[in-house]
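Read the single chain below, which is given as structure tokens and is the form predicted alone.
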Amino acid sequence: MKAVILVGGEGTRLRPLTCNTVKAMVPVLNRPFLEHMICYLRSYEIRDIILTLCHLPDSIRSYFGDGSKFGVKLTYIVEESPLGTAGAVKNAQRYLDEPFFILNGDIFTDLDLGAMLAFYKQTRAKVSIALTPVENPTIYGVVETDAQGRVRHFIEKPAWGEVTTNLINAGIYLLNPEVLSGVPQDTHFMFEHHLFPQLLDKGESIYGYSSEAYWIDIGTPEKYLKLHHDLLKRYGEGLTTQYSIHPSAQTEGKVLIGSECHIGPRVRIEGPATLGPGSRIEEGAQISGAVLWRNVQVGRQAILENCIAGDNCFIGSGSFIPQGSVLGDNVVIESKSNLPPSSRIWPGTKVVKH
């Protein structure tokens, strides 16, 4: 089978992490997010993958090439301007001659694609939509189905009084390519708002495939950080081997340390935490639950708690980066002078360059 991954978005909700890095290339456990998606598809023997691109396409092309390095064949379709979810797939229609998967490019899941395909064949649907339960369906697109799973209604971001189910559109579809005839060429067009409701109005069969599998939308820094924590706790990536760590340094829990990192004396790292390649953690620093990208420098006695730091950040000695903080690339934070080791005072730090 073939699959289409929609990776054309700018990732505005992930800013400042996506100011210089396209959303599909943000690192997850020190590998681009899109690489995880490609490996996921390959695990189901889906090796013919089409990437629909728009924003900063060259960074994706230069990393993945023709896909052979990753055991797949990649085809790139570049939009001159954003075409929406359905418009982007319409743009790739010439490559699609049999039922195929579509995946939104900001979803991480271990949903069973084989079981979803079997359900699709069993129902003889024109469209199957993966559904996942969430605690707060009001911020997503709710999909109401009957007892057999046939879709009855789509409700985008309903008020609580309109909520009849906690099942939402999980951003994974199985499509018969003939339904693309209802998508206009070179037009911004959405599956959720346009094509699927139109198909329902025509009486076409759309089924929802419900799953309790792990699912997360990494569109915000909070969800991006949570994904790291979940994956480290769940799969225990453990420590890599190409780094330098002082004998007095301590790690606790699941910690992933990238290649060519330097961990100084009396450093303490509490997992789940990820250190990107080339990062340097100086004497007495404390890191808890943080995600650091490449070449991040953490000064003496600095404290980082459940935060994110982009490429090439410099965090001065004695600084405190509190929970929920997100530093974009190349942020420099001044050192705190005369800071006692136990201090947790934030006002001594200052962003002097971004």
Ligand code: GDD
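Now show me the form predicted in complex with the ligand; what you just gave was the form predicted alone.
Here we give the lone chain, stripped of any partners or molecules.
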């Protein structure tokens, strides 16, 4: 079977992490997010994967190449201007002649694709949409079904008054390519706003496949951090690679340390936490729940709590980086600075102590 992954969005809600890095390449456990999605598809023997790209396509292409290093075959389709979710798949129509999977490029799940395919065949519908329960449906596509799972309404980002269920579109579809005839060529067109509501108006059957599988969309820094915490708690054993750690340093809980990290005396790292390759943590620093990208330097006695720091950040000694702070690449924090909680610092900014 083939799968199309939609990786054309700009990832604006993940800024400042996506100022220099496309959302699909944001590291999760020190590997690009998209690599996790490709491994997930491969685990179901789905090895023929089409990537629809738009924004910053080169970094994705140069990392994944033809896919052979990852055990898959990749086809890249680059849009000149964004075609929307359905328009992007229409643009790939020449590669699609049998039912295929479509995945939003920013979801992490262990949903059983084999069971979803069996359900799709059993219902004989032209479209199946994976559904997942969430607490706040208003930021997703809400999908109302009948008791058999047949979709009655699809409302993208509804107001609270329009919410009739906590089941939302999980961003995985099974599609019969025939339905692409309803999508105009070279036009911005969305599954969520256009194709699905139009198919329902015409009386076509769409089925929702609901499950309680793990599911998260890494659309915001909070969810990006939560994905790390969840994964480290579940799969955290045996994750460390080579690094140099001082005998008086301590780690507690699930901590992933990338290659060539240096961890100085009396450093304390409390998991779940991730240190990117080449990071350097100086004497007495304390890190808890943080995600650091590559080559981050943390000065003596600095304290980092549940925050994210992009590539090459420099955090001066004695600084305090509190809960929810997000530092873009190459941010420099002067010694003894105290950032307010949930700060968003743009790449390259120098924060001076005040």
